[in-house]
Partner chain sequence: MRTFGTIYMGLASLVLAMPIVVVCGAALNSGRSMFFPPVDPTFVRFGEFFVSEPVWTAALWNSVIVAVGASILAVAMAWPIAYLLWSTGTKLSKTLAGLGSLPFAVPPIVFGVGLGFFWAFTGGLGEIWAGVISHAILLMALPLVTISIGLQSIDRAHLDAAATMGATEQVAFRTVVLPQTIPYTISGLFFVLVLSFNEFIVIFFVSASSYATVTLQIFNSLRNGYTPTMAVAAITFLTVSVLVFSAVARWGDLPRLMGADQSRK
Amino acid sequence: MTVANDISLPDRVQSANKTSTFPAKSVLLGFLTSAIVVFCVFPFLLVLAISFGRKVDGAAWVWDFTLENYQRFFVGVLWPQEVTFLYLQQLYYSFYFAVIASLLAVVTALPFTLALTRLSRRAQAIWLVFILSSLSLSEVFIVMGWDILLSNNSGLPKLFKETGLTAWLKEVGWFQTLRDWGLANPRNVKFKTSDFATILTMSYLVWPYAVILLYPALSRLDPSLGEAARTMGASRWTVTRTVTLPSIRLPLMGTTLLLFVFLLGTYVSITVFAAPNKHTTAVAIYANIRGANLNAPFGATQAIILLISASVCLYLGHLLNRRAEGR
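Chain shown above in sequence, structure on its own - the form predicted alone:
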């Protein structure tokens, strides 16, 4: 009998440990679930409920259940007498700027990150610390710097004029091309306001994120694969196209999607560098909630539609990733 008790003692200790850790795991799981509900689900449901509210002329807004705000977003406020697509146009420019800026950031960050992985460990650490420290800069600070750099009176246009580059562009006939692209006026080049300045600033804003996200995948690449392809006569571009890019296809797609979703909510860059007729949904949301319009229900409607659009894009990207993994 004593032997039986001695043999079962470890089992008893193990069962006691399991019993003691079970409440701790339950408490942790309940805390995490509560945090997600409070900080994610509840705000979304609140914004969704506000989007069905109704604006009172000359006053604030009241709780209601109406689809007028969604109808206004898709066909305009004058429907059915007149159909306008102003808010759909703002959603289009949200996607337009976010797609191009995210692609530009990834395309420029890829060769830099690839070269970074070829450096010594010490040099890599220094560069990564520098890039991580740049993430502490706010969007307002970055946009202010680009605003000064692209200013007509103190930035690059002034430099173009003083150094004679503007006169040279006129002589060779390229100045008219810049005017056609909206990057020049009759007297000098200009970058404000323009799509070029907007996309450049937004791309610079997320460029450090692109490097940080691409670095783990690129650091795991085997350099011997590219060297073997080069010894067999493949050019550098062929090695990049047939060896490097297929190996990091999924990280590239994931990074682009994350940057795209991040840039959908960009506000300061759009208000400073984009033309008023090309403002995005994020700017319109602020104008309705905190700006001159003071129409919180319609601002909530725009936020819900922007969130749904971003979710659809993420889902499509997930499907593409799964298809790529299947191959």
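Rigid core: the largest C-alpha set superposing within 1.5 Å between the two forms. Positions refer to the first chain, counted from 1. What you see is a predicted model, and the numbers here were worked out from it, not measured in a lab. What changes on going to the form predicted in complex with the partner chain:
Here T33 counts as shifted, since its C-alpha moves by at least 2 Å between the two forms after the core is aligned.
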Given for the second form:
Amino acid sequence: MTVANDISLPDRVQSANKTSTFPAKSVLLGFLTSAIVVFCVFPFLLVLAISFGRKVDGAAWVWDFTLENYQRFFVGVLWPQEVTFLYLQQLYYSFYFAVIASLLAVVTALPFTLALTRLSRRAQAIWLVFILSSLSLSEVFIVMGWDILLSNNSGLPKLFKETGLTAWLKEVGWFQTLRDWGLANPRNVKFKTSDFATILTMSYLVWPYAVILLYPALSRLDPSLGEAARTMGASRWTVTRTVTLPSIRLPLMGTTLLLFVFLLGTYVSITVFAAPNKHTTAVAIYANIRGANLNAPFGATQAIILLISASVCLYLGHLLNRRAEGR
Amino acid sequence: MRTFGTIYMGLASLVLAMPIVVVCGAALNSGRSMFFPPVDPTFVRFGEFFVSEPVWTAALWNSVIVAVGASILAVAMAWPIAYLLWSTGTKLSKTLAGLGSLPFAVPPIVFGVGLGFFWAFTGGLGEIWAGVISHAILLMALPLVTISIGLQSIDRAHLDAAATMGATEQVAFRTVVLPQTIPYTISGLFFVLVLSFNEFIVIFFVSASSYATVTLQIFNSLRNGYTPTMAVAAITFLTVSVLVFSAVARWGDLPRLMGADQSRK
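Having gone through the form predicted alone, I am curious about the other one (the form predicted in complex with the partner chain); can you provide its structure?
Full complex below, order starting with the chain above.
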């Protein structure tokens, strides 16, 4: 941009403000601001306010300012006589599934995206259509697909049995290992319900997001850097470790964090694939607000805690990025 | 490296396609249950989904209303914000853009819960127009990004040329800004359309079971076991996505929208 452009810009803005469109503009601006505040900010404030409310037995709930719901979340209703960490445990499982699934997605999406950026522009566009289509495919369809693939009467367990893979596994003794991991019953392998199926589906769910989020950073990578290192005698692995990975460390961490935050709220995959004792906060939120428990204030409390956890993680990621940039 | 890349991409796309292929194949079953590979393949299920079963036709109609309404509304709200951000860059416009993207950045279940309470108080809970607004707000971040990318691609010299030749801001907007940003606007519209079509958790909370979109109907049916008709829904949705994104790739610059480097071809 030239100097002349920079000078002419404020003029243009000022002259626009002086013309007759000024009232119309400020009306539009006012309308937009209020719409954004009402729809984007107010719902969150409402959740926060209701999280301090009180449930009335046999009725709905009333406005209040009590910390009971928060106490219940961290130590249980009967504290200090009795302590239960049930709700903290649910939050732990939210983190557990989300951390592993997001890491798995990023690690497996990285080589794919690298290969994608080396293709021609036209080929990239075709791949992107494929990736975007699978990205937008609803969670319910994905869960349905994996459910058919992993269910005991059809899909992989049946395939294992028919091809003799199950018998072979029993012969070499690995079947017992699978049973110890909870991936088999006495007769055949089983994947429902298991952590394996949950993490696989969740990872699958965000995998296209990982590609899309890594894509801009990787497509800006300068291939000549790696080539220079190669000509100086560095091995392929050394180049990846010392040139490629350090230069994309920030987008890698940023992507992982975003996927993690997204997965914190996963609902359908958990209800279908996770064992009931490993259900997460998201499932509990639903049970309280729309489901069997009907305790909206406590559901709101859990939502707020989930939101705070997500924000803390995003903020930590932001700090890490700043530190890495500062060095 | 090249061969490794090709093999890896092939394997990854195979895993990516696996559940989709299974669902699509299951749609051809003639019986009431899902088998893969399909038993006695038939296209009867397609008729059920689009024409004869009122549960599914109603759900499809609701999905279309919500998706089309939400995409138009989202673009209508995102345009002025993106334009303000680009032309003035004021603090207010930055705040508006930031807050407008907030619902998309937090776990969707939290926003769903918030909107559920919000509509309960304002009388919109279980109304389809509330579903339209909810999706528009949730997905507004997408057209905000695509339109901003489009506006940034405009050469400021064109605007100055228009100004020196005596064009007012309105004329310059109509003749320079608008034509160059139309592909990006439509891309943003399409993104919202497809994602709203497939969105589940927010509409789950704001519909309060008084109406069902296709994704909600599928979730409700999960407990009673799968039917091949559900797989037809999956195929339909997938086809819509592929068509829409192919259109974006054909008439817009998909790699650029996704943030690819411009200098290399």
